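To begin, one chain is listed below as structure tokens, in the form predicted on its own.
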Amino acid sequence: MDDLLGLVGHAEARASLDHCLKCTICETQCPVAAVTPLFPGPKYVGPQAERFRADGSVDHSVDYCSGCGTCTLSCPQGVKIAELNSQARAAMKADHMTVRDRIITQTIAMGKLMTPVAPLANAALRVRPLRVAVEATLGIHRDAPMPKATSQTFMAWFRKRPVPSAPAPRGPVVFFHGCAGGYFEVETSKMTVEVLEHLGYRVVVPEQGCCGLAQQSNGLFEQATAAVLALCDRLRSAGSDLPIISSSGSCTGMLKHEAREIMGVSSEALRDVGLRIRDTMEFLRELHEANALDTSFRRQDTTVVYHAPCQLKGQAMGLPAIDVLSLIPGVTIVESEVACCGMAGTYGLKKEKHAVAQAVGEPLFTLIRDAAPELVLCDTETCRWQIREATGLPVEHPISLVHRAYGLSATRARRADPGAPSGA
């Protein structure tokens, strides 16, 4: 196993190992250990067993950790926790890969094809029978929360877009959408070039493709470098020196640390992207400490629940969401406090995982429900596919508050219909 993962930041990982005391902290931090005897907790499969792995073996539990990251967070003495159980994972799944952790990685493959017939495509995800049928074949669950597919890719928009007229005073930024902000969650890339533009950039969006996160999450490591080197090579074209903003929580981790600390991918190329990319709220939160952020928002009187994904945490940014949404008039913000939603990237929606990652997502679903709020409102795609198809509720990401208060809502409502009111 050591040769296999010599190759994939294995080394820096397993330098780690011996600064592990046993305080068991992890254990009582983890989401999944808490609600399934199937996954020994993060001490045990991570640093414990590791010393253990020299002959390649490893124990198939370590499949059970969703990669929350909680763990390697949580610990005090900096054990990479997480990265070990992921590399272990890589390891054990080399010679065991199935066909449905290979197909639901491809997010890109996924969306051109859902998109040209969404209408059909979110029909028959509805339909039972079908679904019943792909979790039979594919152990795919008949209830996992899927993607809705858009008539429009985010591209298709950005092209045909009304461009501002206006000269742009704070010049380019890139933008980079990620997979599901460019096919699935395409409301929410839009909603970012908008505020950006409102904000005085030019938004420049180069061709583009897959960050990886999903391959790397399924053992896919070899793939999964080709991509992130591929996608780094593509936003770097766009200018050497810009910004770059990115409403997909997941795939800005993936950049800032995770191809890096989990794959061991050394570049020049990511490092060069992983310092300049920027969460949108994190973004947001730095133009308001230089004082360059326009802060002249419209009151919004509504509660929301706010949830902080587990990808978003690992970044070590805080809470910029919050910080930022707390400046609009009229904001009631209940933050979840809760580690995870239980979604995991595409850990729940694996037939034998379901039923552990809607345990996990409770705790935050209650929470939710208790609090009847108008609005959930959370950083990355799959946690609020998670998130909506257990509370039934709108799940948006932060960006569209503040496109609301900006006004640029009603100026987008009053393009399609130049009667419609001019009010927030």
Given for the second form:
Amino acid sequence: MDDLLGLVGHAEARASLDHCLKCTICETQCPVAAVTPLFPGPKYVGPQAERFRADGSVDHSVDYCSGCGTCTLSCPQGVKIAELNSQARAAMKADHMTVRDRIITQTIAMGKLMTPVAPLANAALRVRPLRVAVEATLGIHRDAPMPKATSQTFMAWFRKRPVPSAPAPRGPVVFFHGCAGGYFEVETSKMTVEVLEHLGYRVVVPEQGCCGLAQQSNGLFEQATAAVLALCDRLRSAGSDLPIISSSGSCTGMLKHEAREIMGVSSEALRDVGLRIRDTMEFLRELHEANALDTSFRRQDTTVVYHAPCQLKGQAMGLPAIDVLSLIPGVTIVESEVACCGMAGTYGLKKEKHAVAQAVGEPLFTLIRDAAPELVLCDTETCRWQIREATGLPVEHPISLVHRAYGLSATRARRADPGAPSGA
Amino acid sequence: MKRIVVIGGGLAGLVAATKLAGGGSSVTLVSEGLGGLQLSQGTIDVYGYNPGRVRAPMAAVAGAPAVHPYARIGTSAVRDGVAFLQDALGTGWLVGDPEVNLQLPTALGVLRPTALVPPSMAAGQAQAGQRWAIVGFRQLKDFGAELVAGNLARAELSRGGRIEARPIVLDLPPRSGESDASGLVYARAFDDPAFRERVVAALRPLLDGETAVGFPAVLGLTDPEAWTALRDALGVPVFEIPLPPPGIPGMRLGRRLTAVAKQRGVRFLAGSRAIGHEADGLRLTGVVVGTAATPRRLRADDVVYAPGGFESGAITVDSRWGIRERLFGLPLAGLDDIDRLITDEYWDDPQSVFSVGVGVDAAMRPVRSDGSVVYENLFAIGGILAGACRWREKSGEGIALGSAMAACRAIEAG
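Shown: the form predicted on its own; wanted: the form predicted in complex with the partner chain:
Starting with the chain above, the whole complex follows.
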């Protein structure tokens, strides 16, 4: 059967729509419809409007879907609501993709441009007139959070650091750092490597590219498919059967299910990577379930707010970060239980969506401000930028608390400054 | 510590998980999507019709026919289940008594028997001589104040006498420019004190000494004080009338119960579909769930199966009348007269297909027709049980709570 929207993944998602009972559960959970009447809700633009779609004729309100996937997660009948909406949006934008939506998906180019001139780039992003001009010409909102460039990429750090002398009895694992983990959220990548090495693994970091998630969420399926397939080849080049670990929660989701379920990518390479890849906290939880996790954590008397990102929850694996952090004595975890921070990848960057994204995130920001924790933890990069910008608090990947509780942060501080006191 | 996997996030699954986690077990609740409380009216039906209108639900439970789940569950488990739920939710969540049915108005303006209700509905208990105003909103779909008030006013109460009821329709959109809003949008608006003030300002001049004012059940989603604030500002008792889904009172109950379950240590695997199981002879050893890309095995000492019935796809029917239980392939009871499972008289005769389900022993373990147990450590509870037409009888919550308690007792004793 020819697919109506001409998209590979569409026929499969469309096949799920007759399971919709119109029960309204997705409507009640949608964080976007809760804050704006511009988006009539996932049931309306999803299974309901889908019946009227032919040859790409779609209603424009679907563009206000942030793609957070909360609808699919909450559907008791297995309807691929968010996937249908992503496909409808791609079809709608196909003949008038904006320059902005092409640019903001170029995550590696952004990293490569900014890293050599990190202080300058960071300063430029704080220059108001410049941001106003960017908003007017490109449509990237002047107040949207931007990544902070670092002077050294993760890849350079990994290459230049002394070769670990400790034995690696557990053998090799592949680390997938993702674009943001390579160029911007470099500390998260370093800490992940150090934790894995502490646990006795030898960490292998093959040269790797972008998973294409930003392109996918902006409807650039062709480019995103090429990117994800190239990435799969590179990750597999490091060795077959090795576990692949990533601290980029949303990129992991792209490899596990979004490339297949939204774009219809069906290749053996993707299937193989999807089966082997683990979110870092998921990997640690699996070790613990197999009684193979070192739980000699140092006590951390602290209260943290943990926000599980929408794209992590969409992987249907529960909340591994909470399961692992609960093993650290002294830690009190406040789970946000908020569906989405509003950013949803690149949604919150856009001029016309920024106010909606801020309203979506407001319950989370309020919860965090009220809790006033020492630290906020969240597994995905753009969400951390969003929460940092809104609350002014330190927001880190959950691995940072594990790193600290293993005493690795203290070790690193001593290495940098031999006079520093020991203890975490 | 026992490892228990609960499959299903409706009332039965949530209550069983909460009880078992509170008892010290390690409990993981697996749920594909959100459970049925989201769609419920937020009331606890124990027994409403058998088939005549029931006044004393527990007496009806005691007298349930042998094929009915209540015959296995027994009255003490139902009483314990209701008490456990009330206690777990805390004060101010459910009022009423499983021994006596209340008679509360529906969104069609008929009186529905139910046992326990949120306090925001209690003033809707019908009594002769009351004078009610029924308030609707022009922009709210699914609630016709004229229909509710008209039907209430023209019916004679079963014990004689009438209620005077008249409609008041306010022209007050929940958000500016919104002309066709769901109850959910109104419920969120009622969380905002400013919107409540606008309602009070519009409504107060129209009231005329009524004994109570009925509203659609949209008086706040997250603010538990929304309805009392409205009542106090109006200076008259108010009550909520449940709407078709999204069911706001059910959502409130579901959120509260989920929060309590988490407090007691229940781990939630949201969005995961149970896709298989592992067994060693007569004992289940694990449940396989589908996460993105990879199946995941959850080891289990006991499995509580609370997936719902036909409505959730736990029991399926194909076009050749093949009726099956999806996950474990459990034997089904109630299939004896397969040609008569659905009758042509859509509204009149009971559709016996809905009584098809899993037969269980007194511990809620699925059994074959000869009474032998399928797995020693598998417990089926709630809507999947055979022998009840829950919505016709108004027995869904009572069966869920009672069977959850019966299963928990067996698990905790084992």
